[in-house]
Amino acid sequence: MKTLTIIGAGISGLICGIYAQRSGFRTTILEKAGNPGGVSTSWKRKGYTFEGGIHWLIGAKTGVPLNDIWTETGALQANNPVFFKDPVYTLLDSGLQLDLRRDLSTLKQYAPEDRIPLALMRFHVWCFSFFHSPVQDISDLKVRHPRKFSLTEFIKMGPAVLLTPWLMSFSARTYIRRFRNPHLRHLLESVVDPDINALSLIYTLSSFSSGDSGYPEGGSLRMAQNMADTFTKLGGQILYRTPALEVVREGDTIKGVHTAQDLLESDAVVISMDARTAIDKLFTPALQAPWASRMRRKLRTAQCMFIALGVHADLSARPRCMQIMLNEPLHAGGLSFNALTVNNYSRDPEYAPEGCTAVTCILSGPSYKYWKQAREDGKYAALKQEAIADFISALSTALPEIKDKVEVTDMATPLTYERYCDTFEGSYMSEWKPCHFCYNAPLRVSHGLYFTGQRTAFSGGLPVAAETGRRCAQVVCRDFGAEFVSR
């Protein structure tokens, strides 16, 4: 039995570990934090749970290939049934309320003047309703339960494949600007960061429209814990609060991983932490392969701030996810925001005490340098409190029922993600702007050394974590002549 060490118990590392353990490897996962999930996580504060990871799960619908990964790895079980919210987003603007429903034809009632561009958008979304990332087996691999990408699947995906280069060539904001109705534009801007490419917008709308993309009850923590439990029941071991210090090699031969305690000897190592951090932090000397040098020069990071409130008020009369237009911009992290996308967890009884509500908001944008300078100047804590206070003030104007009812506050900046998850510049994925090529790490660096996760494939999110985790396990199996066992 070959030994495998995986660095990082995030979603991709857990998936790789589960498949490797099933396939006959003796697998150990090293995790810096005290719980699984990595960036896909949530946390508790004074009786409130703040969901910091999953807002929708692509592959939640049975019958799509990605769902097979979630079920094979135990991510989706009886203890976390998926809820498919509808409407998906609701725009609130000075008393006006517009719903973005899974049936996109309902949008024409709000913007009859945009009948033609709405019809075109629905056509683009329909094309992508047949699109899915092919979950298939790599070549020259022994597989117990083989998967094949059929000709029928390929034909159905043809229109989406043809549209992809065009949609990648300009931003979601540019796509949205073809609509004349300003409220419709604001509503669509709530779906994805409008500065990334238009493909992300259409693909996300398609996942909603096709009946996919639901929210598993219990959120990130329960889903990650389900996977961790699946892994340990198979005989795998997770060492929490055990950060990897260095990957040890003799020439091209892997010897193992140094932790603070000892050398964990291994036949192979999979790095599931942020690859951009790992190439400098885990190797002596730092990795200097051409791909690593390109990543250092070219990588652009997607960053965010996360604000959470525990409110002593029942907000169940409010929509689950609101795009709230502001009368005055909110300033935070050196950035300005004219709208807030707010998640309301009042209908999730596990997230707050009775009669109370957990509220969260993500503020996307490049704020890492701002917060890093604030820390160096000794102003970090004060500026966080100022941003929280300004956020509460702005939100109270739109939701007056929360005024003077906030009893718990929390805020994560890119420095928070950097500290807890070792993510480069505190980012949660690589930025994917129009015409921008993502400089990724290879799944296989050499025999015995592998990468998986967000920096190994374009785009980001849980689909990339799932697909690269499975594929990395297959590459390891092929290198060591093992049969890949999926279930």
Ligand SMILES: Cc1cc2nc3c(=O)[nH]c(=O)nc-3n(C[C@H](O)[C@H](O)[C@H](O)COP(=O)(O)OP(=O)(O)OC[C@H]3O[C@@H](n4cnc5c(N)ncnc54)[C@H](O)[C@@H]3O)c2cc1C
Given for the second form:
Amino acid sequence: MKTLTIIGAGISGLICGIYAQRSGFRTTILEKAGNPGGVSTSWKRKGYTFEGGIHWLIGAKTGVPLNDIWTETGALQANNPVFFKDPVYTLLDSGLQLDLRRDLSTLKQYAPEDRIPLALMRFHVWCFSFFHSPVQDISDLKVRHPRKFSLTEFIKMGPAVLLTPWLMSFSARTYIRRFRNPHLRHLLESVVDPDINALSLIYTLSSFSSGDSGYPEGGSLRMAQNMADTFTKLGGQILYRTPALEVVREGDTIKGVHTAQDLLESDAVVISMDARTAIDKLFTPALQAPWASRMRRKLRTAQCMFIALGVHADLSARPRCMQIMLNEPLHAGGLSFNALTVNNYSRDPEYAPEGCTAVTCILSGPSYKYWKQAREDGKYAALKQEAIADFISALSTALPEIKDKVEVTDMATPLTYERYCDTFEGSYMSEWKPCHFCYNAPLRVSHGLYFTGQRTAFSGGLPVAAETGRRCAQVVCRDFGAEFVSR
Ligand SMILES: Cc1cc2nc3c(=O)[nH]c(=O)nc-3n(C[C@H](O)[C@H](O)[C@H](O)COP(=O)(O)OP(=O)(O)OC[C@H]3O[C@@H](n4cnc5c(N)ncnc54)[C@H](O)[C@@H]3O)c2cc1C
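Give me the form predicted together with the ligand now, not the form predicted on its own.
Full assembly next; the chain just shown is listed first.
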């Protein structure tokens, strides 16, 4: 049995670990935090559960390739059935309410003047309805349950592949600008950060309309815990609160991983923590390969602030996911926001005491420098409190029933993600701006040294964590002459 050490029990590390353990490696996962899941997490505060990770799980539909990974790794089980909400977003704007439903043809009723751009958008979305994140076997590998490669499936993906370079060349905001109706524009801006490329918008809309994205009940933490349980039942070991300090090599030969306690001797090491952080922190001297230098020079990060409220009010008469247009912009983290995308968990009884509601909001944008400066100036806590107070005040204007009813507050800034998960500049996923290439780490650096996770492939999120985790386990199997066993 060869020994494998994986650094990080995020979704990618867990997936890689499950497949490697099943394929005969003696696998240990080192995790800095006290829980599995990495940035895909939820937590409890005074009776409330705050979902700080999964909002849309792609691959939720049975039969799509990614769903096989979620099933094989035990991520989706009877204890977390997937819920497919519809409408997916609801715009609240000066007394008006507009729904974005999975059936996109319903948008016509709101904007007859946009009949033509809407028809075009539905055509683009339709092209992507046959596109699935590919999950293939790598070449020259013995695989116990090989994946079938269907030529028909491949041909069906053709239209999406042809549209991809065009949609990558401009932003979602530019795409949305072709609609004349301002409410429709605001509604569509809730789907993805409008500054990222238009491909992300169309791909996400297509995952709604094809019924492939949902929310596993019990949230991120239950899903990650399911995977951690699958891994340990297979005989794998997870060492929580045990950060890896250094990958030890002699020339190109891997010796193991240093923790604060000892050297964990290993035949192979997979780094699933943020690769941009790892290339500087885990190697002495820092990794100097051309791809690593390019990553240092060019990588841009996606950052966000996450605000959660426990409200002593029942919001079940309100939509589940609201795009709330503000009369006055909200200022937080050095950024300004004209709209808030707010998740209302009132219909999930596990998330709050009876009659109460957990409410969350992600404010995306580059706020890392602002918060870093605030910490250096000793103003971090005060500015966070100010941002939370302004957020509550803005939200109370739109939802008067929460006024004076907020009993629990919580806020994560990029510094929080940096502290818990050591993501570079506290980023929460990969950045995918128009015409921007991802500056990725290779899956295989040398025999015995591998990367996986969100900085190893386009574009980001859980699909990338899952697919690269599986592919990395295959590369490790090939290098060590092991058969890849998926189930
Ligand atoms: C608020 C929010 C909402 C999101 N919503 C969605 C969504 O709806 N859909 C979607 O697809 N994606 C979403 N994402 C993104 C998705 O969660 C991430 O892209 C994905 O979880 C990344 O997984 P990963 O395994 O690559 O990395 P990570 O989650 O970063 O895992 C790396 C792990 O390594 C650990 N680690 C770091 N340093 C060390 C060390 N030195 N030693 C040991 N361990 C270490 C970290 O603690 C972490 O557990 C969201 C993320 C956030 C934060």
